[in-house]
Amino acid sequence: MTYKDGMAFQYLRETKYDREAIFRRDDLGQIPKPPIYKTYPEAPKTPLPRPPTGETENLWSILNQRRSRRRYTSEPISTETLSRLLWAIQGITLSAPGYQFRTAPSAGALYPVETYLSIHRVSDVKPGVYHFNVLDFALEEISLGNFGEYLSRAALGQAMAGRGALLFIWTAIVLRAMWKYRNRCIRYIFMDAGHIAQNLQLAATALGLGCCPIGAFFDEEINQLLQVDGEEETTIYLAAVGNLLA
């Protein structure tokens, strides 16, 4: 066995397009539709105030200091921020017949990675466990509680995941680009995830923060704490955010 046989390289053959196999039938039957939007309707909930979007520093200066940022404060940042990161990640910018456009791109607009926060020091926020509802624009409540120790013992051993002011924490729902894309969703729903990584890093670098992205992690442990089964909707990224430590 080589690495060309491992599951990595098996995947990236087996959904290969090609001007034959794109029209052929798979064999995962009917795969069902589940909403856009995930809410958690019994949950108290915290409005966000809608950010400004006038003029900001030059893009290109802002890709130019672009970086990952591990060191933080332990001062808090302001719910404005914090709406602004949001907005910036997943805001809905145009509505359209059945679609909601955002700030990041999604294949097909189907929009199957859902944002969670453990939030440590925002301001007129309580520490805890959130979910962004992205069509309310606010945060709706999971679990109370500061989580950061138990975040960067999850980040294997990854401080920054617990000593930023908030951790981001992106899942994916399955089906909700499975139904459209088949196998071959995959590939797309970490693209997607990827987009909204960036918009947060460059948001982050606009608003004079620190922000790094964590792929390596014990998923399952923190599926746990976000309440998801880890099949249907399961973590796929994390980005911790701070005020910089000079």
Ligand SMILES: Cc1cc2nc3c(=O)[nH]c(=O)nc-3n(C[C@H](O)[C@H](O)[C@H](O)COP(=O)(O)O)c2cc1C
Second form
Amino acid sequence: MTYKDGMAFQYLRETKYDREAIFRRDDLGQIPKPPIYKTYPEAPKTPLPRPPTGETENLWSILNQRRSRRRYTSEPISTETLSRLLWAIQGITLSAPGYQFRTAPSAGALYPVETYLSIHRVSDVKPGVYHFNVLDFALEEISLGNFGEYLSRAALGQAMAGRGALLFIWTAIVLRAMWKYRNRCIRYIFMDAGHIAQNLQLAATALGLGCCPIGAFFDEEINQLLQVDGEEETTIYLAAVGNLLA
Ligand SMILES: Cc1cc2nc3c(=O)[nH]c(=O)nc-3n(C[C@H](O)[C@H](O)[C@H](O)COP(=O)(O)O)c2cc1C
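What's the form predicted together with the named molecule like, now that we've got the form predicted on its own?
Following is the full complex, with the preceding chain placed first.
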């Protein structure tokens, strides 16, 4: 066996579209279609201020400045700043019959990626783990406490995961994309997550904040913190955000 027989290449081979494969039946059977929005109706809710959207920043200079930054001060960020970051990644920008379109593109407008936050230092929001309710533009409380140390350990000992003002945690609700795209959905889910993370880094840059995407983590340790099953909903990506250490 060589690397070419491993799961990575096998997956790419078996999920390629060609003019025949696209019409071939697979053996996955009927796949249920979950709702596009996840909500925690019983959770205490923190509404977020809607950020202004009319401002113009120089996109070209933001692209030029964007860098992964890993060292942060212990200064908190404001709720207004947090709401700008959240709007940048998943804000609803257009409503059409049956669809709401967002700032970042998504295959089939299915939006399989959910956002959770581990808040360490945000003014007026207690430290804890929260789910971002996209439709209501609000935070839903999952667990209170500062989970920074736990998250640094879960990110293979990368201190920045717990030392930023907050950590973005993205999960995939796999069936949200799978009912339509079958096994090929995994490709699209990670593409979606990439778009979201890039929006976050550009918004953080525009706001003068530091941000670093994190792909290295012990998956199940994060899933346990979020109380998700690690199969139908599983953590796929993280990003630390904080005030830049000069
Ligand atoms: C998918 C992905 C995963 C990453 N994971 C980590 C990580 O676990 N730890 C880290 O320090 N940086 C991580 N990074 C940041 C990269 O190291 C960084 O993007 C790269 O060095 C290029 O630097 P730049 O982003 O400043 O241009 C990741 C970036 C991407 C796109």
